[in-house]
Each structure stands twice: as C-alpha cells, then as structure tokens.
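We begin with a single chain expressed as structure tokens, specifically the form predicted on its own.
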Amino acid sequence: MTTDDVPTCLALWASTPGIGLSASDDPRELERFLARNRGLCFVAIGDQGEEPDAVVDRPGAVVATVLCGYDGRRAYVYHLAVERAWRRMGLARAIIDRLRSALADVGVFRVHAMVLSNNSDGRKAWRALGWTFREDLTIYSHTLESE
C-alpha cells in the first residue's frame, strides 16, 4: 500500500460494513502509519484482465486491503477489507499470506487482528483464515487530547 492508495482505501473502508473508521483514519494519519510500517500494509488490485487473486503493491482499483502495525514485539492488523464483488475468491487469504511473510521477514512471531465485536462477517473471515478468537483479552482505548 502506498500513500497514493489512501483515498481508494478510505472509500472501500467507508463502504464496508463492520469497518470502523475514526480520526486515526484521516489521510495524514494513514500516511504516517504507512511510513512507520513500510512493507506491512497491502492492497489487492482488481484491474480488468487481471487475475482476481493477484496481490500487488501499486495504485489502481483497490479491491482488498490490510493495514498492519508493528511495535517491535507484536504486530496488529487493522482494516482487512474485500470489496463485496471480489469476496470468496481467495483475496483475504492471499493478502494475509503476503502479510505473514512480511512479518516473518522482520522477526514477528505474534500478530493480533482488531475486529469490531459486532462485525460478524469479519469474525467469520478471521476464523476461516485459521486465526483464534481470544476470549481472555479485552481492549481499552483512550484518546489523547492534542495540546
């Protein structure tokens, strides 16, 4: 994913039920996130004539996305989204496999996916990808006031 992809990614996320957008999804914030997590955020392009499961790193017709941040110890996945017309073609698996490879390259062995609890499609997708639901974790958030 590049900064050129941000507007198309935002449009996909805004049109995908279960993807929660916040102030952290402002284009400038996403550009900072991409700069900090180079090589860990991906898009799948659905250009006409292309194989639907091709995962590439260039601007175009974004049909799937994944954001991933790494804190030096663990990685966190956000905004796995696939355009409805492109679902059930292996894109989520392909993009997550690409991410897993990139994480292995930087030595990450543990990764968590952030999924809204009311996102039933997202929860099913992560289970289908072989990820484990953690009943022992709860996340608390706090927004820092800007000075």
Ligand SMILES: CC(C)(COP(=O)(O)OP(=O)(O)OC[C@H]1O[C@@H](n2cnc3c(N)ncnc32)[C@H](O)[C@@H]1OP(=O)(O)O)[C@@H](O)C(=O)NCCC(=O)NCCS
Given for the second form:
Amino acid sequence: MTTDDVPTCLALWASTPGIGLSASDDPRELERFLARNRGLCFVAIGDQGEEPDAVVDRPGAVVATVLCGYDGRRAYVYHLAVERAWRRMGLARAIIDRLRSALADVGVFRVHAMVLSNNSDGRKAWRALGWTFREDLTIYSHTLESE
Ligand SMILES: CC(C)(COP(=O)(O)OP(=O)(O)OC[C@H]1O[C@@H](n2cnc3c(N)ncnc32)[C@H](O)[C@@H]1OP(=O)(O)O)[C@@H](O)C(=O)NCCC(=O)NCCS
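Now the other one: the form predicted together with the ligand, given that the block above is the form predicted on its own.
After this comes the whole thing, all chains and molecules, with the earlier chain placed first.
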C-alpha cells in the first residue's frame, strides 16, 4: 500500500460494515502510518482478466487491504477488508500470508488483530485463518487532548 492508495482504501473501508473508522483514518494520519510501517501494509489489486465480469468497475481497483503497525514489541493488524464481490476466494488468507512473510523478514513474530467485538463474521474469518481469540485480554483506550 502506498499513499496513492489511501483514497481508494478509505472508500472501501467506508463502505465495508465491520471496519471501524476513526480519527486515525484521516488521510494525513494514514500517510504517517504508512511511512512508519513501510512494507507492512498491503493492497490487492483486481485484475479484470482473472475474475468474473463486472466484479470491479475498472481494472487496477483496490479489492483488498490490510494495515499493520509494529511498535517495537508487537505488531497490530487493522482494516483487513475484501471488496464484497471478491470474498471467499482466499484473498484475505493470501494478503495475511503476505503480511506474515513481511513480518518474518523483519524479525517480528508476534502479531495481534484489532477486531470490533460485534463483527461476528470477521471473528469467524480470523479463527479460520488460524488466529487465536484472546479471552484473557481486554483493551483500554485513552485519548490525549491535542494542544
Ligand atoms: C473477513 C474478510 C476479510 C474475509 O475475506 P475473504 O477474502 O472472504 O476471506 P478468505 O476467502 O481468504 O477466507 C479465509 C478463511 O476465512 C473463512 N471465512 C471468510 N469469511 C467468513 C465468514 N463470513 N464466516 C465464516 N468464515 C469465513 C473462510 O472460509 C476461510 O477459511 P477456510 O480456508 O478454512 O475455508 C471479508 O469478509 C471482509 O472484508 N469482511 C468485512 C471486513 C471485516 O470484517 N474484516 C475483518 C475484521 S478487521
């Protein structure tokens, strides 16, 4: 994923139930995230030659995304999303495999996925991908006031 992909990714996420958008999805924040996590965020580009007619309205469209950030201790995955018409074809598995390979290349071996609790389909997919649901963890969040 590059900064050029940000508008299309935002459009995909905004139209995808299960993806929660926040202030961190401001384009400038996303560009900062991409710069900080080079090589850990991916898009899949639809190729009209490979898939059923009219799956995407133009060749070269972003049809799947994943963001990943490494904080020096753990990596965190956000916004795994596949365009509806491209689901259940193995794209999520493929993009996560690509991410796992990128993480291994930079020596990161522990990664968590941030998933909205009420996203039952998303939770099923993560389980099917072989990721472990953590019953022992809860997230607490805090917002710092900007100056
Ligand atoms: C969840 C999502 C990313 C899955 O993408 P996908 O490309 O259809 O997934 P894949 O085809 O690679 O499937 C990967 C595995 O998950 C399973 N899976 C995918 N969607 C599923 C669903 N809705 N219910 C149950 N299992 C599902 C598949 O069966 C497959 O397992 P298998 O290989 O054992 O059969 C996609 O449905 C999506 O974008 N959903 C909306 C956004 C979202 O919820 N993202 C996840 C939380 S951040």
